[in-house]
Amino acid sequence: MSNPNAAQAPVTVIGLGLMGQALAAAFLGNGHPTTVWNRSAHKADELVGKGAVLAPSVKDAIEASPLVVICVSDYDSVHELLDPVEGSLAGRTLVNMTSASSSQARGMAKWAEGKVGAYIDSAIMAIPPGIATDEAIMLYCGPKSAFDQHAETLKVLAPAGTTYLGEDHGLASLHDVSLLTMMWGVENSFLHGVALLGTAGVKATEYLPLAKALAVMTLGFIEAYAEQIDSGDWPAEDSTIDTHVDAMDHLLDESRELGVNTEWPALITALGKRAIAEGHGPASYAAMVEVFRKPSA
């Protein structure tokens, strides 16, 4: 059940990075009370003037609020801030937003377990300046009690983009770094793409439409293959692994003549090649799945 008196909800938020702070800004600015706690405290000046309340203590910040956010560099350091205070955390709502692994998450739920009135994990698919905005993605997972209870609290960090993924701790941070692979396989094919026709004198803006036109239908082919890959069933409708592969061999041949690097034509004809080793040569691009669901050798 959504709080009734989210509008006026106190929340906490500790550590004041510049994802910390956006953080505190967008409660702040849609009327929260918000407190907030830095180990450098005047990092917290523009938020004070703006009507935060800086706590002297990380024991006082978590004290303020049923609801408390936290976002530091790394989970060694929410152990740092938390162990010493954790008996203030009980019957409180912790969410973390520290990048961590699954594991790490996961670990962190049972750190909680009879600490901590509910535990929820989170991801942040943002930056900073994104926060508050309808581009910012956040993830959540953890008791779906507690969730509700804070959701509409939340969903001003992500107006559009709140999601919950379930009660599993260890989701918010997994589906983080499987939307990251995917960004950087975009971004670092863009960029090759891009150093290939600078050897032609080609600019990136004008190469941009022709890249932004074949990334949308790259979104008609992956949403083929998820369904593909969820029946365990591979019909080659658009091109086999056969052929992409030809084709990788010539992406590769011409990196290497005009000078360019090779590594990730290379890599992804490596793995194409296993595929086809592995007899999935007639199947479509999404039997690569197979593949990457092995470890490396």
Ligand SMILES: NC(=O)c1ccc[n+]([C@@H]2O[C@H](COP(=O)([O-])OP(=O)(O)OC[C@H]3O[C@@H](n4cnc5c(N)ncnc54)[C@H](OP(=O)(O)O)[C@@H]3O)[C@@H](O)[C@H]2O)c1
The other form holds:
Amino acid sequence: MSNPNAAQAPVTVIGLGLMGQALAAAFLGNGHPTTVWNRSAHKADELVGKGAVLAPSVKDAIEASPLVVICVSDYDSVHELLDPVEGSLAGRTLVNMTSASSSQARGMAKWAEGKVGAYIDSAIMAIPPGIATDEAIMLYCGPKSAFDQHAETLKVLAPAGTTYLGEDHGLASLHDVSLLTMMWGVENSFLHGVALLGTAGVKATEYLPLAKALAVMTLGFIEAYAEQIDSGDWPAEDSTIDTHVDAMDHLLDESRELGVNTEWPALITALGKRAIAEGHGPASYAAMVEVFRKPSA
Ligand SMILES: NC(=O)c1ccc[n+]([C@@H]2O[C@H](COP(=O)([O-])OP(=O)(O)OC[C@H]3O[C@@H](n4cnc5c(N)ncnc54)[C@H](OP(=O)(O)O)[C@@H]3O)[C@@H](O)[C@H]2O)c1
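Mind sharing the form predicted together with the named molecule? What's above is the form predicted on its own.
Below: every chain and molecule of the assembly, starting with the one above.
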């Protein structure tokens, strides 16, 4: 059921760090009566100046709205704040935007059972200035009916990127780290490339257009790999892992000879060689997933 009066739906935001302030400002800017609370009350000053209500206690903050968002440093802080006032959460929807692991998120959902009207776990794939822009991605999981009820309100945080993942409360956190591993992989590769090219006086900005083109090309590769992985069959239609590992050896040798850091290429090469040792040399690069699926040796 969607909320017909979403624009007027009251929201509470607990936690006004860098992210919480951006979340509250987005709700406020979209016409939602917004109640806020923060351990250090002065962080509410700017929001109060724009019309937010600063609640005198966590309990008052919760009781001000049917939708309560919490975004603090970690889950210990979430418990510290909510455990003493859990009775106030009955009948309300709690959306926890604090980062955690999937097992912590599932644990929080267990804690919420019988106390909270509905518990939704969320992960924020944005930086504070990105909130309420089309770049923001907000991930949600938990009871679908509760998400649907508040979807219009939550959409102000990520107008183009509001994504419901399913009922399993671990899904948002799990997607969070799965996307971050990709982000750091791309960033580390770019920075290693910058270090290599820097030895020849090539500037990062000169490398950038080619790096971007390669990143786009790689997106095409992973589309094909996703199909292969889900079908459980990875014929080498473009290039084998054996061929990739030969190129990885060049990368490692070049890094060593040029005196730049070798840890990143050494890691990539070691993973490639393990895939070969497990018999995946003639397969498509998608078969590397078998190495990642197992715990480290
Ligand atoms: N910033 C980002 O780019 C970003 C992106 C994605 C996800 N996130 C996630 O968003 C959450 C908040 O991040 P942030 O950037 O807003 O961090 P932050 O600026 O450091 O703010 C931390 C917030 O947690 C509160 N807090 C910490 N310990 C507390 C305690 N024991 N009791 C009560 N309140 C406590 C702080 O209150 P005080 O003000 O009183 O210290 C503050 O409101 C984190 O889980 C983070 O991983 C952040």
